[in-house]
Amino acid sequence: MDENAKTFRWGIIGCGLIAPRLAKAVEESGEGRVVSAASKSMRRARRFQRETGVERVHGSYEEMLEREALDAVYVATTHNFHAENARLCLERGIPVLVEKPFTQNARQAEAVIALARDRRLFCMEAMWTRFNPASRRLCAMLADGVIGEIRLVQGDFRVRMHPLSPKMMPWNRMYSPRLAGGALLDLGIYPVAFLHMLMGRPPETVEGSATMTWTGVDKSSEYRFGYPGGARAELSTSFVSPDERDMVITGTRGSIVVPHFYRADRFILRRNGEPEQTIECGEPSFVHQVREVHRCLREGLGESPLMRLDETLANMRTLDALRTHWGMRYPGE
């Protein structure tokens, strides 16, 4: 078979809200297909099933990943088993595409990334955002010094989900500090992995604070980032405020707004002395990650030059740092 022409059998582990997306996507590449998929609770794979159409589900990731032919899994289950799943995969000589945040913390990303190194196999967070065209495109536009030296990101990633609700009870996972629980690690990577996409490097001071939930868990929280220059940055994050998702980068000779950020399919530029543009980009989607992974697969690599691995670790250790400065620990760090 050409190479070129393969088409990748993927398997997914977990079967939550987020892994029929990445199938539809698989799917809509045009380029693989998801063949298996593995859950604890068989009930739970059974319906993705009868959702996702898959051929075959596990109760058992070691079942799966010994039974299968797999050339990548995708790892969607809580943030508390990343580092495991991931490391199961990569243990069985199977390339991964690890759900954000990649980790539970830095220390847990390290030991996964090493692995991975040490096996030479493909291994990536799943960050969709950054592969898809408006963040291309405003990555080159930078580049370029469109809006000059940035001086100033704001940004805010804030979702309203009604503390009523049947899913929002306190063994929820946003709740829960055994599931790695809380609005920064679920909500904050992606703020947080935007501004590093922006600037090229993690920053050099980090501040943070929050507001905690009865179970020792953040529901909302506010980031603080300082770069050489004096540069800085304001972010912040909620499950329990009005939507906000917009993020604002202020430079020497101008702004840009992207309204939505993490899904942008356009941005509004606005030069000193000049009219205001709005940039259309095309539809964000998880099949521009998904192709992504394909590529390097294709060409061998072990990660993508466009979500390196030591970017990650930077991000999971700017998370570590901010929950440093409100003392939020999870169990068994």
Ligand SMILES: NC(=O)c1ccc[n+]([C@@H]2O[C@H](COP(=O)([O-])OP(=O)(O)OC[C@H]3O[C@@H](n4cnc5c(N)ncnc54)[C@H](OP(=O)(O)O)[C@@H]3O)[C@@H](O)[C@H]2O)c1
Given for the second form:
Amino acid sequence: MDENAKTFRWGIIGCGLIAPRLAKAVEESGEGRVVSAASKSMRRARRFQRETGVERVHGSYEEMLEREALDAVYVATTHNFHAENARLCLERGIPVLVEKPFTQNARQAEAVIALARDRRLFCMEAMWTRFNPASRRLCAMLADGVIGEIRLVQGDFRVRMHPLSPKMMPWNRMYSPRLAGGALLDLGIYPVAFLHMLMGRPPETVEGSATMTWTGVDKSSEYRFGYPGGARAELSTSFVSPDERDMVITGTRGSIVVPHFYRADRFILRRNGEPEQTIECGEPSFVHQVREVHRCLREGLGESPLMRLDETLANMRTLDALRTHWGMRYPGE
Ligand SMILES: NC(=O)c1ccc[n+]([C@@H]2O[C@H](COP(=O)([O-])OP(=O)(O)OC[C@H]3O[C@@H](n4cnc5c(N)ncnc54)[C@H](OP(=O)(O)O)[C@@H]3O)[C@@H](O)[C@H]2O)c1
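Can you switch from the form predicted alone and show the form predicted in complex with this ligand instead?
Everything in the complex follows now, all chains and molecules, and the chain you saw is the first one.
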């Protein structure tokens, strides 16, 4: 931290598509700055520097971690590298914010979490949705029993990517088994994590099926979860079918529709016998997540109470269970 201004000094690992968004949010938070970024490719690092104005870039992650004094590192590589990159930081005593999904599988997640706890270092999955005003308001209203007991949640996260998009190339992270590709880990983690937030626990039963790409990763899937007492969830994820991104929560006294649940700015409340009500919330943004990291660092917390590590681990176990259902393993698993 800078001594006078209490400015958090961030580093970034991986200079791909998402990294500039976090850099912008750190700037917008008014509480920190990205002082450095590292990429395996110096060319990518320099492009990132031109785009964001970050002070220094490095062509190696280790070099950045050794030369810079950092308060936190954002891990923004493809899923398969998250565990390895998070470990690199934690072993050097640096707190981490790790992009979603936290790791490729639960085994990796367990190891990273154990290391963070052992070293008493802050560690969090960058589940940015969790910190948006709409999510906070929704949780508060559900806790107040606004729709009674939740009985059914139906949600989709389906995005039709253009067949000629670079994302659809076999070497891209979405398509490549080597990079832990597939729709479930990239998109499915959102409904799985959102559902955990709503239900306050992981599902008791998990079943699902998927259709695969020719490269051997899931392109579309449907899955069903069961909870004690008979509550259910029906979810789907795809990167090839028409866009659907809403969540419908049905309770014993009404229902809530959350349009674009993963980046919602409002939701619609329908209570039995009452007129429909739209609840407007603040803008979704990475800034909320960044401020939560700063708060936790300031207060010396090892994890955020809003996105706990046990929850992250449970969600990784749910993704593992689904992949087991449709018989999909990544290389080395
Ligand atoms: N929170 C969100 O809204 C959001 C949105 C999009 C993505 N994400 C998450 O952020 C992470 C990165 O996504 P992205 O879209 O930024 O990915 P990306 O641009 O495809 O790649 C990010 C970085 O991963 C490394 N990488 C990519 N392809 C590689 C390959 N073939 N071999 C070796 N390394 C490779 C590179 O790191 P170097 O620069 O070090 O070489 C690259 O800069 C993913 O885990 C994704 O789930 C989150």
